[in-house]
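Next up: a single chain in structure tokens, the form predicted alone.
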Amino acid sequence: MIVVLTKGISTHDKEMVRIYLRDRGFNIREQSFGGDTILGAAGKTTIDLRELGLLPGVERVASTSKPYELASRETHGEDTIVTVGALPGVKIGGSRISVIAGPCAVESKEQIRETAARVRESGAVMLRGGAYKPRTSPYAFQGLGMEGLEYMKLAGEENGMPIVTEVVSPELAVQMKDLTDMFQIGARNMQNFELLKKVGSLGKPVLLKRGPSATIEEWLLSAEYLLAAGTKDVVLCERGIRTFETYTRNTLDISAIPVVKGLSHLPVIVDPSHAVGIRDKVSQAALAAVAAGADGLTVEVHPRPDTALSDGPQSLYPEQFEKLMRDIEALAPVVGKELLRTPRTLAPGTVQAVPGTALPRNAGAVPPIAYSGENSSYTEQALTRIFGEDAERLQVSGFSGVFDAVLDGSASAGVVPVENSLAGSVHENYDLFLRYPDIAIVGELKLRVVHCLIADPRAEIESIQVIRGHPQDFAQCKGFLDKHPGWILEPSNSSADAAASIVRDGAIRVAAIAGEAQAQGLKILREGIETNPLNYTRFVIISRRENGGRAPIPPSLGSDKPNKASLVFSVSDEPGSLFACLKTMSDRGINLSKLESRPIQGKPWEYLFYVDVSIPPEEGIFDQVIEELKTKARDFHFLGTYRASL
């Protein structure tokens, strides 16, 4: 039973509910979800409801029909993200996908060390290895104990990323506590109940992992024992079970993954490493585990498995591990996730105020992210993907309304689209670039759309006969809307702007184009109407240049050098002119992945070429190509540096 309290509630007054419940039998647990004070009432006795909800500040109460009432989707609704490390800190669940990484066990300083440098550098933002090990053999390898827990808590300072290791026993924890950043619950020890409430009271954050042979109802009971003793922030994770197939080390139970989201607010992240225990299996089962939803992985890595004192089988090498890495990144916006990057190290003299900006020491409050459209809109789901769900937004008027809040400084970045890939370019965007030559562009995003047909609660498909939305939208959804030529389209700003309308007009011959997250207090009438299920919409973070020159990377894109860059540029009216740019950029080996001529406002028959191209590895070569382009082209127009998203 769950009983939440009214916001402002005095002292008195909630601990005269205290004392109700608790001379009623009931074991009692204060915690706080989304900003309401709860408590919650676990017993076998049972009490008239409507009595409990009478006593002065209680707002009301839910019964729950789950044994695992603090761990329960019926108690607590959204999604919970789990923080880790000093603030801003690893965030675990929501849109991202966070990887964990690391060896199995910590066996010296110099391996850690060695391990947490090459994971960080290809994306990993938690470092995992364990410094008490329980073995199944008495005389195999237990670790280095606290003195490894030292080594990995110097590795993962040395590389901005915090540290989870697993515990052990209740007395060690207490030790530990002040060196991890994540307590980890082994799959041997989630019903060592002892160690589950001693852990929970020390409030840190846990990983806790499903035993070999448990439900997940057992699994979610574990993780009630650790919210009723203390701690807000669990997260669960799936690492195998056992069953009868000897081929693999465990069975990992994919289906354990949406329905366990779909009984828990908690956030679930995969074990590929223990499930199938054999390194050349352990990167498809980590690509099932994120198209099934997973928040995240931890996964074995060692730079040299074959010496390993712990789990080598099944560790993987750097390279193997990059690549993952770099799958993951490709499959992410398929789910409708972005794969959470390590920040990049601000400079001295800066500080990271919000997620994604850096402004000069006593600068003041940094200013939100800037975006057009209501909320839950693509866009702002973009802007969520690239600066976390904490990021402060600003929601203004209009994709102009977004360059001008990053100039005058009310932004301190922004997000547009420019691009789909059914529908072609966003015009409009690219030729307010040119209008705000001080703005840059320093990174994108590609972004899944799935188009649904919504409406009022009361109506049916076959009484609308006015379709709202943005005319992007219209044109992606074409094939769609051609079966049904007796619609009208009227034209919105953008596709929550379209929802919005109906839930403002109450219209019920009316129907919106919009995403699902847009669907809310709304009914679906058809899902996935767009013409081509291969539709990306890209957006550009846009940015502020500094003293005329290049915008600064917001440090939530990552600390890759940048790989890609936009230009804009005319040429004369001569032959070969447009042949001669392209050519200095061929001959030094720039690749092109876009060209697109737009008419020059006010000059009939005369063009802008917009152009995104690749930047070569090598130091310089992109820097003379800029300068010999100058020397070639007319109105020439350096759009950004940015890295490429997959």
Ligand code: PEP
The other form holds:
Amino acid sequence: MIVVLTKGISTHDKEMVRIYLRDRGFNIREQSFGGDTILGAAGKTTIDLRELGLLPGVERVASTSKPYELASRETHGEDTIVTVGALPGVKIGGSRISVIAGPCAVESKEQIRETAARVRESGAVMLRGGAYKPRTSPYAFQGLGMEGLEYMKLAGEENGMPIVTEVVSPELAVQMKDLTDMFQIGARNMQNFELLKKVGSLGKPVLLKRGPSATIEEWLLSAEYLLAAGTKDVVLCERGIRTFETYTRNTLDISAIPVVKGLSHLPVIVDPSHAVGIRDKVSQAALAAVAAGADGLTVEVHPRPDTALSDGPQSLYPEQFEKLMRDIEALAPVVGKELLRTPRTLAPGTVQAVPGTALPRNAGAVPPIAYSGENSSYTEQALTRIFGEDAERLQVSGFSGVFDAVLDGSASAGVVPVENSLAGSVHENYDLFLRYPDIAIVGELKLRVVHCLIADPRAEIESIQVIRGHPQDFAQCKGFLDKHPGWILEPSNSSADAAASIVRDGAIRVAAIAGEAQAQGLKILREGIETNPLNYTRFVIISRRENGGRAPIPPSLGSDKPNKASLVFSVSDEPGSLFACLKTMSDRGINLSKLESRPIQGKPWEYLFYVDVSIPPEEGIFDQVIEELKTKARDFHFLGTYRASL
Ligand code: PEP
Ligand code: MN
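Based on the form predicted alone presented above, generate the structure block for the form predicted in complex with phosphoenolpyruvate (PEP).
After this comes the whole thing, all chains and molecules, with the earlier chain placed first.
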């Protein structure tokens, strides 16, 4: 039932309404909804609504149209965001996609530790694993029980990931309470009401799987049991339902995601592993779930699925999981979300925004960041990706508004796009840098391209000795190539040339780095091997330059040494003037990542050069080059130094 209170109701009257409801056995939740204060009241007793409607301060009383009240959007308009683990914890719900990963079952201390480290490295924010396994056959592996849970707790702690594990009885719930961060109610137990009541009463977050034959309403009523018992933190998990189809283990009910999100305020995640049951179909189903609006996923990953004691055939190899995470990261902005990531290497106690990753949730007071564009615009999404969802933000009009806000101190930094993979440079922003000499670039954010390792259909990864590809692609796949130090790298003019040479030579010891589209007639040995994500749009973070020198890097952007710089200059109209500038850089081994010329406004046939360069790690070289460039170039503008985006 919903009790809508009059605007400006006195504290006394509100308390009287609460007492009235409490005395009649109702659980009460206060919410603000569309400017109204409402009390959502859930209870077993029926009362005369007219009597309640006569109490002072009560504007209107309505019985909810749904049998589940606490789980319903009617009593709670805002999305619930569930926090799991020790504060700040991992959040599920809102604009983030939170991915839970781990094996079906905890099999040994080593297995869970190894899996935890692998999935964390790929960006999973929570660890899953069954210690008690409800198996269809009594002869199948039943789990390691409390011992397994101890191993899982250790693995979670070592990797900074809260854990979630299935609870199968009310007695075990009490025993497991202090070891797990979140309880999972398995599909088979969705309507085990005594279990729901006990688990709900323990106050811990609960992941509630949908029963294999449960309707959405039955599922939400089970959530209601948990909420009515006391917990506020319930995450719903669609894991496939039983249909007449036998090809897949279950049938993933994709439409349940938008339906449930309309009916309930609770976060909804998807378990593609149990839904599909076939390893090679899991990632597609996972991406479909993200596209349909899921708040997260729980995915089975095993370092050696062939030897897994349960659900090996549906468990992803860690490499497949890595690829899936990259795809989710690329897909997330399309549905207006960000993939929540645990920064890969974060020293304890440091607060660091690694462009391309989310800030830890307790990043502390991040000062306002200016941006121009609509809410949920790509610029805002970039801002969120860099500074975290909780960052204070200042929405201004136009890119010059961003520069103004940073200059006058109303924002400590700003985010603006400078390059788009389809449209090229955003010249307006380059021009603004020239108009605002006190503003500098202090960071950047990029997204990714997908590279594959492609070979003759008869080749296996073990048979490969030589890799052909464009040197730029070698650089983008450095992390992968470094894992195979024995491979010989043979540069090609392009990735297409590299792939064509494989067809021509028919050698099984040669592979090419190229895109999927170039793999026709060839075999893709590995997909998504690039170290760096695809660049749809490149954003830069701008800050106020101080003392005419380099811009100070805000602590929230990390204190890693800058390795990239952006410059703008023009040259005199005489032979070799541009060459002299470029030679200055080339002589010192400085790599140019961008060189673009653009007409100077008001000076026909004169050009400015936009240049991005790498900063060599050796001290002093870069400063010398800059000093020398100033003497050789005209209108030299130093836009800033920063860490290149991963
Ligand atoms: C599990 O997640 O390990 C599991 C057994 O899932 P479900 O209850 O959905 O079958
Ligand atoms: Mn399983």
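Computed from a predicted structure; not experimentally measured. We call the rigid core whatever largest set of C-alpha positions still superposes within 1.5 Å between the two forms. Residue numbers count along the first chain shown, from 1.
- A movement of the C-alpha atom of residue 400 reaching 2 angstroms or beyond is seen between these two forms when the two forms are aligned on their rigid core.
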